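Only one chain is given next, in structure tokens, and it is the form predicted alone.
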Amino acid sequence: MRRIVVTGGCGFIGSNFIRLELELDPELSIVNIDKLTYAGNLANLADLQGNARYQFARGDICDKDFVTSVLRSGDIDAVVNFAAESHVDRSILDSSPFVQTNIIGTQTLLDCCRLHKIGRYVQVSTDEVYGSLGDDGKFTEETPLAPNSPYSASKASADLLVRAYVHTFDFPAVITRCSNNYGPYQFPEKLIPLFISNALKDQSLPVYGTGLNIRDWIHVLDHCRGIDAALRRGRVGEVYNFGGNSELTNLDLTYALLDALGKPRTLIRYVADRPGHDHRYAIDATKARRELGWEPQAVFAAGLRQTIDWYLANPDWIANIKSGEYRSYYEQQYGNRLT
């Protein structure tokens, strides 16, 4: 591959993908297309400013004519699409945005690279589309999907409109989903970042019901290295997971982050649960070990350190975004502010 496209390219998986991309492949361009919504982040991006390799489009992925535009400026190999509304809290609050972006955003990329005769096309996706498991078990490229909130649904359906096109129209796609995400530039409403954050400041960590929900953490490196491996060895029309084996309850994690910052566990705040909360996530990714090759390489101890020592280095970067820009569910409901 010589050029590619990536949508939602800086957000927080997307931004460290292209990153990862340019490294790997010293022949590869990048197209990134980004909306700049309230988590996609030109900073993210900021160290590959004058990279004659890497050129940033702002638009929308709703809009047909933008899209086309983009994969007409010739010598488009591949697209890989993050672009997506991705948090379940503000779903819960309005679902509208998550049915535009995920779902018609999704159709209208499709549409453009059909016509365009796009010859690999990436959906990445999530676990949450399969639901929520009990305290045991994993979730299989088999398992069946079910999702329990607007934005997992959203997702979903998403999914399927890649599948119906694969099966209908032969198009040369292939779908991704892994578990929960962490690492460097994670926008600040989600839990690690939002923690790590409040502690800093001696704030209240706002945990859901008792804290006893199961994640698996998968590092975004990682993960990165999986949607690099399905682009290029996937085969068309199959969905590979990615999981990192590193299943924790939201209050072990919680105690992991306030033990490292050395900060008293008196700060956790238990908060009325969010609706319709899943019990329990974790991947089997034996099809992504056995048909690309991929393995998990970060040890989730050492992954949150870094993780943890990258936001200790990087204050301004949570600093400069404005904080009525990314007021979360969390914020919202019990007025815990980042700032």
Ligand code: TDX
Contents of the next structure:
Amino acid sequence: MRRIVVTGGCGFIGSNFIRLELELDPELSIVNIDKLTYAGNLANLADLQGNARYQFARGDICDKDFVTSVLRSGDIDAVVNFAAESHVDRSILDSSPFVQTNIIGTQTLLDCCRLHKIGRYVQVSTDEVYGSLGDDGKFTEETPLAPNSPYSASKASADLLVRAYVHTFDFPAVITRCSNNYGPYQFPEKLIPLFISNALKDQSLPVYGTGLNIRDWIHVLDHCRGIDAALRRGRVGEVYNFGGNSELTNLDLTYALLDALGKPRTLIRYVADRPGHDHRYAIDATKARRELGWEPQAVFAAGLRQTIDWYLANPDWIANIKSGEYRSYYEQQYGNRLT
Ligand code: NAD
Ligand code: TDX
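Having gone through the form predicted alone, I am curious about the other one (the form predicted together with ligand TDX); can you provide its structure?
Every component of the complex follows; first up is the chain already shown.
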């Protein structure tokens, strides 16, 4: 593989993926398509400025002419689609951009890739398409799709389109589904960076409901290694789950963050639950291990410490994001009463 297109590369996972790919494969060059929504940040890849193997093309994956112009610009071996509206709370406030980017955008990419006979397509999806688990069991690739939020419904819709293109057109696609990522460059609306940012300012941490919902945390670079494996070795038409084997209640995670930052638990503010809040996610990654030789490498406690240290070492990264763009769901609903 010599040249690939990555969409959504100015976001959290896409930027980590681009940096990792350029490190792993000295022969590879990457074109990054990104619309630069509120979540897209050029600072995430500032270190790649001037790198001859990296090119940025600002534009929308829903824009067929734009995508076509990028695919025509050189011999593109593969497309990896990260571009999405990614925050569940925002999808509850307004699902329109989710339907537009996550569904129409995916369909546009699929059509353009098909037309240009792109040899490989990876759809970066999420475990949220499977819905919610009770206290037992894990999601496998055979778990039926049962999305509960407008976000996860839009991601499941995109997955179904990819599946249909494989079936109908022999389109060479692979789908990956991953659990909650953490690590550097995550937009501070998501739990971990929001709580770090608030705690550093001695502001409240809004824990939804009881705080007993469970997420399976995976380091972003473990997820990126999984996508790399699926890109290079995944079987066409297959789905691969990735997870971190690190299940935690939101409350235990919040305690860990506060303890690591030396901040008191009195900063915790229990607020009304997220509507339709999924109880638990957990991934069975047996298939990825067996077929791709993939395993998560990060140990959660060490990965979390390293993540906290990154945010401590990069205060300007958060300071340069306009605060209005990451007011939490509850601040947007109920004003500023949390701070
Ligand atoms: P993010 O919100 O940090 O980044 C999304 C990026 O996509 C941004 O740079 C944004 O500008 C860009 N974008 C949005 N709409 C676009 C459009 N129409 N055209 C071009 N670019 C557009 O998201 P993330 O957390 O990095 O997630 C990346 C992908 O991984 C998403 O598809 C998400 O569903 C999936 N995923 C995320 C997680 C997680 O824990 N964050 C877990 C599993 C899967
Ligand atoms: O302020 C908060 N308080 C709170 O209790 C926020 C932002 C979240 N939460 C809870 C809700 C969830 O149970 O923390 C948990 C994690 O929330 P998010 O960081 O919003 O992630 P989640 O909703 O689990 O979805 C994430 O993982 C799967 C990503 O945002 C998705 O893009 C990905 O597909």
